[in-house]
Amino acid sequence: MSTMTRTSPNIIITGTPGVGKTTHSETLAQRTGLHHLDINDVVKKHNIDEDRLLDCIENDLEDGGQIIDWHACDLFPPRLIDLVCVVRCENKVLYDRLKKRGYGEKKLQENMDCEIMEVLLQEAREAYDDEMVVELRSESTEEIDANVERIEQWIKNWKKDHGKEGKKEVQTQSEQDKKDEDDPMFLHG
């Protein structure tokens, strides 16, 4: 087994569409300096399917410091993930959010059923150790702020527990901004 070289954890923010995954991820990235890895953007940018997705982002995950924003989580190997946050929302609030987005009746019902049946929460619990999975409520700005503060504290504790407190990766800004998924030859090499 190799020694962990990551100086920051990888965190999955998952949940049914409309629960607030991206809001949580963007706010957390702004407040912590971790990288918001929006999987929908990666898939669109590289026109790849789930089978090739992990190939595209695996090096970023091995480097650490990723906030993975996606509607699923079981694709990502547990060895590369440190925390899984399943964002949940009261059904009426979620229904209103999805309706406002213009979801058609079929898509709206599928997503509501997914939330009601706790599909993503169960997926997370089956794919990762129980202590890695947390359920977060996201009905108000106050709840989102409290969730982000809670995750920020968790990150500080992770760094302390892993001897990474106060350590920064030595990289130029262009190296920090460049990710494997940005290299057009990455999937062809």
Ligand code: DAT
Second form
Amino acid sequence: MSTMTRTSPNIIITGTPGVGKTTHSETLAQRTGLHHLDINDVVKKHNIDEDRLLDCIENDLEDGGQIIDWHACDLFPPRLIDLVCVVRCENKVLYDRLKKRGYGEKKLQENMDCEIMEVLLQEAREAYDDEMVVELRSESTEEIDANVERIEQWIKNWKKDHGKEGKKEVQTQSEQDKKDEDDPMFLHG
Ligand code: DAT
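Moving from the form predicted alone to the form predicted together with the named molecule:
Every component of the complex follows; first up is the chain already shown.
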């Protein structure tokens, strides 16, 4: 078994095309210094398919500090992932964005179905622990700011928890409960 050595977290930003993955990833990278790993670029640059994708980026993921921007997420091994953000967008807004991109009717409908059926959210929940998966709405620019701020805070807490050596400190249950309340990603039911 490999020991976790990363001192900065790996975060997946996923969702249907057009929801705002790249916008979030770029803003987050600027604000935190983490690296925006645009998987579309990796696939194009190395001219590879999904099977070989992981070989190409595994070292980067081992090092940590990657913001993984892609419309799929279950390919990345859970041991290398710390947070999964599923970006969501309301139907009409998404339709207008994809139309603006010049998508044809078939591609447009496929992507709309993908969002309506919550395909990426399900994929994320199946592949990763529930507490690692968060949904973020992205219809307005204010929401981008709020989401990025929330992730930034989560990164700060992650770094505090994982210390310089990348080791998770041992916590008592009450410390853990308190952490959860302070955690910006903690979902209050
Ligand atoms: P994706 O990377 O998921 O395909 P994107 O980041 O390229 O999506 O965004 C698609 C378009 O929508 C782009 O013109 C920016 C815009 N957009 C995304 N999220 C937005 C938001 N929350 N408010 C306003 N515009 C947004």
